[in-house]
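Take a look at this one chain, the form predicted on its own, written out in structure tokens.
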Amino acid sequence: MSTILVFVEHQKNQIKRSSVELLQAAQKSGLKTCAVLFGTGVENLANSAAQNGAQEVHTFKSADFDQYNPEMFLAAMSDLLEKIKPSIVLSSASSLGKDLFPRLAARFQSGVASDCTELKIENGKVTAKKPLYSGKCFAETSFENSPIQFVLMRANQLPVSAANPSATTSAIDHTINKPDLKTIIQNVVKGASEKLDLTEANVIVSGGRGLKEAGNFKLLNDLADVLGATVGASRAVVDAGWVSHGMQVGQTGKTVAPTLYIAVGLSGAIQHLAGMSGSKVIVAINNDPQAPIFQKATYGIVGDLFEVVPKLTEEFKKVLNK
């Protein structure tokens, strides 16, 4: 039987939703589903992986894997692929995935389909759909003469059902001979925000130049706090230094696909639309009725955001606090 290997990403002792999507999709294929996790303490996530579809869980729990180092991860993944010989490898199209898996694909003389939004697995063969030209069209991709089919999926694209609480498994731990590293990660400085990363968020409130100055992002933060949302931004306000680059949504920022995307003071440039057009419901707030964002919006509010957003915040407080 063919094997699917899912590269599982985790945060704060929980498997990320994007990886849960892939585990469940792999299980539905009927093929043997394996998972791999990296970092200290990941053995505690083995049962969570099993509850979402993994029949076998592999771990590299050395502290050497607590921070991403491409040389370490490449060596470990290469060793694991040689051992279990999967025909399909699935990963989220995160910054880590986009860095690691092209390296692996080159090493195994295989193809890689990146930034995919739809996935179909039949008889051990993968067919995936991915956007091209900033989402203006889509391509259906498959693999030919590829020993391993590497697929990187955008987050929030696949359905997630309830986990099976009775499923359990024991982790199979692996070690490697540490390669002679050319690069050493000394430290990673992360932002102070406790909110979900944009790529994982189910609700996003995003702001553009219509906010006029950095201090007015407080309006979005207040609304996001009520909704349990994450705040995003356009490239223009990031370039202006109003917010950090980690908040940027768009072609040169993060690609997101939340259930609800609220665009505040955003005109809807094509580069921004490329990063959020996969959202299930888009609500646009802008005082220009001709703004391109309204062409993509599910619902549109033509009005002054400085009046509309505080009123929305108050109304959501009333509804959600009932």
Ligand SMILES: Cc1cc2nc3c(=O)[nH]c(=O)nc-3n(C[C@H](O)[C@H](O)[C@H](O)COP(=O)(O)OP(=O)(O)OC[C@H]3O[C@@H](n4cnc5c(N)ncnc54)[C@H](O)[C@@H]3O)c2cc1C
The other form holds:
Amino acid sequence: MSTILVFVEHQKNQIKRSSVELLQAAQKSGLKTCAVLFGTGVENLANSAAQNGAQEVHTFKSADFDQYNPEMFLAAMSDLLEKIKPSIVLSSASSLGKDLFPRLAARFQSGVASDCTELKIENGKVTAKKPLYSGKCFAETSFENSPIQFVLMRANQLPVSAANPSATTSAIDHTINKPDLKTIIQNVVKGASEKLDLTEANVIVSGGRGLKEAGNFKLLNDLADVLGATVGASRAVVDAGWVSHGMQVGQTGKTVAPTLYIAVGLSGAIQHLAGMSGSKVIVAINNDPQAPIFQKATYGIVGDLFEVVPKLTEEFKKVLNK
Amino acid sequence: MKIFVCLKQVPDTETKIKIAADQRSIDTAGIKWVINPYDEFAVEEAVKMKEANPGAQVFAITVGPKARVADSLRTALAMGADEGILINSAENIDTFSTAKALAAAITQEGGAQIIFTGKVAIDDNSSAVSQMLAEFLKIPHVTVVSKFSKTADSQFTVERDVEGGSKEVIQINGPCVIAANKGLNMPRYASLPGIMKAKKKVLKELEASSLGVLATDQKVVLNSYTLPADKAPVKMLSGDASSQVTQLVQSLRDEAKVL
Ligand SMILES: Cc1cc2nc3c(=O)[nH]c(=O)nc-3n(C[C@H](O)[C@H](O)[C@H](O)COP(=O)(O)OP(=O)(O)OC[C@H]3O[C@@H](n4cnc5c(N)ncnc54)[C@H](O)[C@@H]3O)c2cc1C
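Next block, the form predicted together with the ligand, ref. the form predicted on its own:
To see the whole picture, the full complex is given below, headed by that same chain.
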């Protein structure tokens, strides 16, 4: 039987939701499902991987893999692929996934389908749906002449069901001969935010020029705290220096697909919509009834954000018992 | 020093997209084409590097149907690149084929000390060619770079943007591929004298097939193009702010079921 390998990412001793999505999708494919995890302590996540569908768990638990280095991960993954010879490799389209897998694919004379939003695996063949031109159209993508099918999925696109609590497995650990490194990670400057990244967030509260000044983002932070949401922004306010570029949603920012996207005081320019139109439910709050964001929204409130947002925060607090 | 910058021509962000009759491509009639915005950062960084290193040369290189993509190279030449290299190919060749063509052409031109690219092309959003190119050339790469400096001969320090607003500070030895993010620089506009000069610069044409790109290098195919499904009309919430807010939260909980 052919093998499907899932690259599993984790944070704070937990498998990320985006990886759980992939493990469960892999299990449903009927292929032999393998998982691979990197970093100190990942053997403790083997059972969790098994509970979500992995039949075999591979680890590289050396501390050398605590921080992503493209050359180290490339060497490790190349070795593993030689050993277990998967026909499909799944990863989420995270910073790491997007950096590593195209290169790995090229090494294995294979192609990569990036940024996919739907995934079908039938008789070992992948068909994935992929937005093109910033979601202005979609295509079905599939592979030919590709010994391995590499697929990078956007987060929050695939269903997650309850894990099977009784599954267990023990990890198979691997080591590599450290390559002669030409890239050295000297330092990682941590972002201010402890929250989930925009690309993984299930709820996003985004603000634009309607907020008038940087300090008023506090209104959005308060709302986000109640919802467990991550805060995003339009390019206008990033360019104005109110918030960092890491928070920008859109064509030249991040592509996001949360369950709930609350757009506050942003007009919904086409380049902004390009980054968030895949959101399941969109709420627009804007004092201009003609703002284009209303055409994309599920629910709209025409009103002054300075009045609406604090009220909304209070209402959510009440309803969510916070 | 030979500096290469790879760029892709893409539809302008405002362009309306129509699907072609074959449903495997878009209707290119009436599309306004531009240089992929991230590739503009790459061109700017390449030209800046040339300005700081007398004797350095910038080669702008692209892959695509020659009748349409030559314009993007002319723009790069007007921004300050010295020579253009156009690799003629069919529309819609995949990332593997593109990277293979670029690698072969760069090798044929004598190799690069450094290659700049954009971190992603906004048409297919693949973020793949830079890394594949680095693999074919067996040189290191860093993607999503928002800060770049030369620290020694053929040694660079860069910042890579990752999740949560974090930045990795990376030292990399050349030759290497650097994929630009927004924030790296402010791309200059092509000046009128720049545009005039560009007309006299060399624009070399190569064929993807004569660079060893085979039909079997097309690894990923795109089919069955569709437009997004029609969206249900927006539900506007009425009344004063308090009642709008109550209705909204109720709808999110009971109707949309997202709370
Ligand atoms: C190549 C290119 C790439 C781009 N990439 C991006 C991108 O990635 N992301 C992005 O966002 N943009 C991008 N843009 C910019 C985009 O075109 C818009 O300029 C930008 O999104 C506008 O930001 P905004 O909605 O915050 O500001 P505006 O368009 O000024 O909108 C502000 C909104 O706030 C509302 N408002 C004002 N006061 C209040 C109030 N008191 N209460 C409620 N509402 C209020 C107004 O009615 C208005 O609709 C790009 C542009 C180009 C050309």
